[in-house]
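Quick heads-up: it's one chain on its own, the form predicted on its own, in structure tokens.
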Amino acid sequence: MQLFLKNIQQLVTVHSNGKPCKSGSSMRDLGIIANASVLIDNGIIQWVGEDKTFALPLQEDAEVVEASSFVALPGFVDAHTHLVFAGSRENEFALRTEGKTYQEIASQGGGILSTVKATRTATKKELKKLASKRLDAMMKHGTTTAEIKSGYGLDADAEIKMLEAIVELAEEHFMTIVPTFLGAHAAPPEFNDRKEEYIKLICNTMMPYVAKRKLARFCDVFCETGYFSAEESRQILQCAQSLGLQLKLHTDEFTSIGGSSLAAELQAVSVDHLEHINDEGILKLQQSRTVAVVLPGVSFFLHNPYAPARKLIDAGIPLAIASDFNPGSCMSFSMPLMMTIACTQMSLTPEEAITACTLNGAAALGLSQTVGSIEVGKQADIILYDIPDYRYLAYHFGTNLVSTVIKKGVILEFP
């Protein structure tokens, strides 16, 4: 089945020029085509260019969309989410408004462990139902690919339950979903003062099972003071590598703990957070292929320092933006909002923010050969916005500007 988008007012291709991501000044090159058209066949982009130069025959049953009043962008790629969870933590939000810190709340039994309790209690069916509604809402806001982590189970049964839910959602939902094992999100309460035993459980029991059943593509660790040290993280990640899992790392969120250097050394696909990355970490990332993923919504929501995104880009490190959608530190999945925060608080240009949310987000998942840009041969994930110019997207914040969501060449309709 063919879909032909014609007379697109402004097509933002974020062309990759054959590279997996953009860095430095190339992040500002969006490959914009005015009065453009795109031909899609069986979900794959077959032609991109100026409408006046299109000369290919269309099938008789081709669907033609007149897009002269729309701006078209690639679907957003959210490379860091914790979308599968039960419960909520609005009470912690209220405590933070009274001056409590994220760490103080966690030390009193809140934080990650609060969500762990609710998620362990929920059935897989309940988790999938909650997550499916969130995925629908994300797609309505222009996100067409998302990574989802486990990490709110923190025992073998609950972690597997979460990963099974994520894998089943990947099979059933329109969203392209990438599952990540995050058993090392925190040490569960039953392993208080016995973290070494929990690490053994992760490495000897959980991960071999996850790898054998192909329940995750990545392994992630929360490498942070009070959670897992750099050496503990190394142990877990090297075990993951030996089992064929690719690597990600949460690190340098609250303190500079050496996680960025570790991620570069182990050739992690991405290293995320980086609010407190130091110069050594930046140097190590410069010498690696690891994508730096920053999470503007977390700093905004927790009133914490922002990652030095401008410094990372100027150092030539490929930068991605993700939402970190989760119940504790960023209860938002709106990628346009993340762009606005990145532009206003982290000194990114609108062009850099778009690249960071599309092509570079795909690179942070190892998917940039398939999604993240509007190019021949790629999956047709395209969003039409009823706006006058691509820069309007980050400028007009707090509302949903999406007009049409096209996923794998299919125009989606939402209830």
The other form holds:
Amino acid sequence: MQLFLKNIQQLVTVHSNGKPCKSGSSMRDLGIIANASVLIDNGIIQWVGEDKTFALPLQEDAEVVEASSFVALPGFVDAHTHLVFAGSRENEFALRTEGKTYQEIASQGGGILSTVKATRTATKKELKKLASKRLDAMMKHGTTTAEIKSGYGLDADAEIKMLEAIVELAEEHFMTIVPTFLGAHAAPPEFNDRKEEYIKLICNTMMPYVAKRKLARFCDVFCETGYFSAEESRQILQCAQSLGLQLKLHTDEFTSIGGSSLAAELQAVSVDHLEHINDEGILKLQQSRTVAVVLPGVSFFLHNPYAPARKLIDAGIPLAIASDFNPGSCMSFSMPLMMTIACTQMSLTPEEAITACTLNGAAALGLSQTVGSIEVGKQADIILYDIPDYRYLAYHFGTNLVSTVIKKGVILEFP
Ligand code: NIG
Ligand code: FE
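Alternative state: the form predicted in complex with ligand NIG, after the form predicted on its own:
First the chain shown before, then all remaining chains and molecules of the complex.
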């Protein structure tokens, strides 16, 4: 079945020129085509160019969409989320307005462990129902690919329940979903003062099972003071690597304990957060192919320092932006909002922010062969916006400007 998007007022292709991601000044090169057309066949992009140069025959039953009043962008690739969870933590949000910090709330029994309690109690069916609604809403806001982490189970049964929910959603939902095992998100209360034993459980029991059943593509660890040290993170990540999982790392969020260097050394696909990355970490990332994923919504929501995204781009490190959607540190999955925060608080240009939310997000998931840009041979994940110019997207913040979501060549209808 063919879909022909005709005469798009402004098409932002984010063309990759055959590379997996963009870095340095090329992040500003969006490959914009005015009055463009895109031909899609069976969900795959067949032709992209100026409408006046289109000369291919269309199938009789091809659907034609006149798009002259729209700006088109690739669907967003949100490379870091904790979208599967039960419960909510608006109480912690209120406490922060009174001056309590995220770490203080966590040390008093809130934080990750409060969501662990709610998630352990929920059934897989309940988790899927909650997550599916969130996925619909994300797609309505222009996201067509999302990574989802476990990490609110923290025992074998509950971690597997979360991963099964994620993998089943990947089969059932329109969203392209990438599952990540984050058993090392925090040590659970029953292992208080016995963290080494919990790490053994992760490495000897949970991960071999996860790898055998292919329940995750990535393994991630929260490498942070009070969570997992660099040495503990190394142990878990090396175990993951030996089981064929690819690596990610949460690190440098509150303190700098060597996580970025470790991610670079172990050739992690991405290293995420980086609010407190130091010069050594930047140097090690420069010498690696690891993508830096920054999470503007977290700093905004927790009122914490921002990652030095400008410095990272200027150092030539490929930078992606993700939402980190989760009930504690960022209760938003709006990628346009992340772009606005990145532009106003982290000194990115709108062009850099778009690249960071699309092609470079795909690179942070090892998926840039299939998604993240509007190019021949890629999956047709395209969003039409009712706006006059692509820069309007980050500029007119706090409202949803999406007009049409096209996923794998299908125009989605939302209730
Ligand atoms: O990425 N930093 C660690 N984990 C999450 C927060 C999880 C939570 O607070 O529930 C994050 O910010
Ligand atoms: Fe996170």
